[in-house]
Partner chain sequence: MIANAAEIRKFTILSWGWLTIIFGLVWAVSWLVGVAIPLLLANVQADWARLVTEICQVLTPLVAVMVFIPINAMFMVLAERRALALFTVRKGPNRVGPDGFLQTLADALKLLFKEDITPRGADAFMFTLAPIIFFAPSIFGALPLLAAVTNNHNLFQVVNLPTGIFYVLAVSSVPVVGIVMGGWASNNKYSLVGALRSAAQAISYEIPLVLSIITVCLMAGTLDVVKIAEMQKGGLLNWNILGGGALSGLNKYFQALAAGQADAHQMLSQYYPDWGSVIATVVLIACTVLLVGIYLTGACAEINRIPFDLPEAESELVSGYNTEYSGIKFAIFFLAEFTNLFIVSTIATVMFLGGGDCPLPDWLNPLTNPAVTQPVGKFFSFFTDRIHLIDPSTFFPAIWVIIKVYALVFFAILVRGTLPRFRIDQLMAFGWKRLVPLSLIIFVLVTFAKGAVRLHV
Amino acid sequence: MFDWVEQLFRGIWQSIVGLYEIRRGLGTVAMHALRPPTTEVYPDIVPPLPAHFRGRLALTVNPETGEHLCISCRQCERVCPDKCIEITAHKSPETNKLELIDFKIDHGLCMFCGLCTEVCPTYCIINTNDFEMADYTRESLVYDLKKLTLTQEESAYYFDRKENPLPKPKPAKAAPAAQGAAPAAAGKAATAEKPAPAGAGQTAQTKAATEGESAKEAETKSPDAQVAPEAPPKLSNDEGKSDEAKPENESGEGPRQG
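Taking just this one chain, and keeping to the form predicted alone, what is its structure?
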């Protein structure tokens, strides 16, 4: 008898709990009946993603010139914990700088940590908003340089969205003809700076010094320059002798002539 009573109370309790859960479900339905829908029609409508969403990795170019920004420093390759980045570069014999040949990223190994984007000095490698990367083979998840590089419009969009500073323009390379003409121009400039021959002409300073020396020599050689202003004038032989110096004869006459 007690078992029958226990089963009766258990059935009543389960009915009460079931009615309570039904009420909760109907309440949730009634609450969302007048609300706008929270679901989206994907892929027709793509949800808005934050600026720093870590999606597919890509390489940017200069938005103004279209020049590739990778300088082959290999910092992203060294910092990658999964070793999914492989850079191939060689040193140019002309500029003695590294030039990029190929850039590969295995997105099948990448865990999208974003460390490579943090250490890049030129903001070349970035995380895009693309997350649709499903494919049929693992080999197709390995992206090469051509597949990784973005266009100028896409690069400008991500530079603006991520608020990255625009790269500085690189100095223009001189043409071979201009480089060959540079030594010749330098030789002409050195020739023009050489002093002219003595007979051809002198500079203004040398000419002024020469004229000053000539004027001094002319003053030294002129007779008037040797006479002092207070010196007595020279007399002739007859006028310079005094009367006392003239010999007289006994008769008191002057010297005899003849």
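Would you generate the structure of this protein in the form predicted in complex with the partner chain, following the form predicted alone above?
For this one, just the chain is written down, with no partner chains and no other molecules.
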């Protein structure tokens, strides 16, 4: 009989509860105004990116000598799921080694999976931290060798940041093979010895002095072991012949790197 009274009062009570809930929501939202914004002021302040951020692809040079690290092995081209890498190389008739002519990456196709950087035997192709690649045409997203190659300083920066092992020293036997280029080879050998102390320094920072010795040996050996099966033959081959053809080669590589 008095159901409607009960309903009425229940309705009024529900309205009061609802109004209270709305007020609580308004209060919560208003209190949010006191929190500092989570926005990053991106173009003004670039956020810190991790070393393994997969940004624009680039080719490194030897941070010590400025020599291009690509050996035209085409592993990156083969592994690329998008087929966005195109390497042009030819076997030089004089030196009988692969010579890199052009290296094209279509960043419009690339999906930044980073597979190419994993297979690269010389740590040449890397993902940089740069991601500002917006451009006006699709054609300008195809980067050629000149656009891809980093400077010596940038390479040094990325080698240091990604903790990649520095390029292997040139085989010592190459030096006596060419007497004409002896001073250059000697200089190269001298610089090539540097990576080992640098590696020692890095490991010494993290590990105790006694352990550091063994750890250094282990670490410097392991990349060698990985690279050895593929790289050394080519490298030695490359090195042995390039010393003879050094003048032309140097002049030929100079502008490409620049």
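Note that the rigid core is defined as the largest set of C-alphas that superpose within 1.5 Å between two forms. Computed from a predicted structure; not experimentally measured. Residue numbers count along the first chain shown, from 1.
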Take Glu94, Pro121, Glu139, Pro37 and report the one at the hinge of the rigid-body rearrangement between the two forms.
Pro37
